[in-house]
Amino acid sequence: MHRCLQLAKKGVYTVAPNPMVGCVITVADPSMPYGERIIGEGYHRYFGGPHAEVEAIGAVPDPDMLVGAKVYVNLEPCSHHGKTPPCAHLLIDKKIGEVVVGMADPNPLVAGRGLAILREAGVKVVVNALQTEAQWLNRKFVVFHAKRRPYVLIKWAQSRDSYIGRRLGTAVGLSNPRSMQSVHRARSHYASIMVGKNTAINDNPTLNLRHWAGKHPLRILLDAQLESPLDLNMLCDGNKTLVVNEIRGDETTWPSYLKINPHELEDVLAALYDREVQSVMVEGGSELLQSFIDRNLWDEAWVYDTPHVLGHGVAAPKLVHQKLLGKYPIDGDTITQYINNISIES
């Protein structure tokens, strides 16, 4: 199963909104350290492409070796026709003897049906092998289906005295170049990035990928009364932006306009869920970040602690219900990663 997860990670930039899945096929072999020999392996390479089980089966040199073989897969085999045929039926057709699964699929289209189909066909099924690791790998996919909203990462950089910037609309660069590169790397893993009107106007951010390769995320601007100038970078550079507001609704061109009260964050996230936006990275400002915290609508937080001292300015958000995951030094800055205890437990 560790190998499955290792393989699955190879699809991190290419399979979304599908989950990352790896598959390993073994046969009994007493001469091997664990009594099994790998005869095929594969992973889901790109959205719409063959699933991991198909790739692994295709890698087996002799189809007869599949009869009675054991399959390891970190996510329940699918049971429905999507862009590819159901993998559960494929495993049955190949006369697989046992399937070891990392976690059940939270997608309502599957949700245990793949496991039931295998068992009904006489295939031995073992579930929840390295479940915690499997769920963490596909945490965006899990939250999207289980909570019917996007996975929410909140992120900010703060000074040593806990300010995120100056007042009066003065932008302050706190993060060093290596930290900025890590921000862009994180952006490449998210479907969308969200900021409020004040951040858009005061900082005029681009919110695209410049220091890391990948697909530009959808930018989401919360601007209730459409006060943002149309010559802002995120409204005029040709990349996709969705403006959430109370005045206009038009999703036929870019920038697009979604008519919802942007202060009702639950409604905003529900609308993104309906549009199959699986994850959102909230980058600012402090008021918007604190609103996500106060409403318990965050799943993960990255705080960039920098050595700068501002003395005064906009206070950094204050987390609640956080659980520390780790601290990572990066050229004088420190990235502290948290998860939301309550979000995980519920």
Ligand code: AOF
Given for the second form:
Amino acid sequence: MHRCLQLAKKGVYTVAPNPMVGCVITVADPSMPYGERIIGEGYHRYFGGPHAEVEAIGAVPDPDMLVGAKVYVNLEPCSHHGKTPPCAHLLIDKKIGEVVVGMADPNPLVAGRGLAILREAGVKVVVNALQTEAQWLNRKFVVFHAKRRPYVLIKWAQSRDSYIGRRLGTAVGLSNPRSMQSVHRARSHYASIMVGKNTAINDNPTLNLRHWAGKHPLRILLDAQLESPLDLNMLCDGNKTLVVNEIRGDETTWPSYLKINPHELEDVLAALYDREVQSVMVEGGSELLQSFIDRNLWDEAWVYDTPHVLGHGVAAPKLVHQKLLGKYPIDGDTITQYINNISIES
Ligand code: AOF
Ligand code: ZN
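Having gone through the form predicted alone, I am curious about the other one (the form predicted together with the named molecule); can you provide its structure?
Shown next: the complete complex, the earlier chain at its head.
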């Protein structure tokens, strides 16, 4: 299963909004350290492409070897006809003897049916092997289906005296170039980035991907009364932006306009769910970040502590219900990562 997770991760840039899935096929071999020998492995490589089980089966040189073989896969084999036929049926057709699964598929299209199909056909099924690791790997996919909203990362940089910036007008670059690069790496893993109107106007950010390879995330601007000037980078550089506002609805061109009260964050997230936006990174400002915290609508938080001292300015948000994930130095800055204790348990 560790090998499945390792393989699954190779799809990190290319499979979303599908989950990352790896698959390993073994046969009994008493001469091997664990009594099993790997005869094939594979992973879900890109969105719309073959599922991990199909790849692994395809990698086995002789189909006869599959009869009675054991399949490890970090997600329940699918039961639905999607872009590919159901994997559960494929495993039965190939006469697989046993399937070891990391976690059930939270996608309502599957949700236990894959396991049931296998068991009904007499295949031995073992569930929840490395379940915590499997769920962590696909946490965006899990939250998206289980909570019917995108996975939310809130992120900010703060001065030593806990300000995220000056009050008006001028953007302050707090984090160092290495920290910036780590932010861009994170952006490459997120479907969208959200900011409030004040941040858009004061900082005029581009919010695109420059210091890491990958796709530009969808930008989401919360601007109830459409006060942002149209020559802001976010609105005129040709990349995608969705402006959430109370005045105008038009999703035929970019920038697009979504008519929802942006203060109702639950409604905004529900609308993003409907548009299959699986994850959102909230980059500020402080008021917006605090609203996500106060409504307990966040899953992960990254705080960059920098050595700058501002003396005054906009106070950094205050986290509650956080559980420390890890703390890492980045060239003089420190990034502290948390998960939401309550969000994960509920
Ligand atoms: C598997 N193995 O490798 C993956 C699975 O549109 P489709 O046909 O690609 O189906 C996508 C759904 O299939 C996805 O939301 C999830 O429920 C499941 N993904 N299942 O058996 C895989 N990637
Ligand atoms: Zn499948």
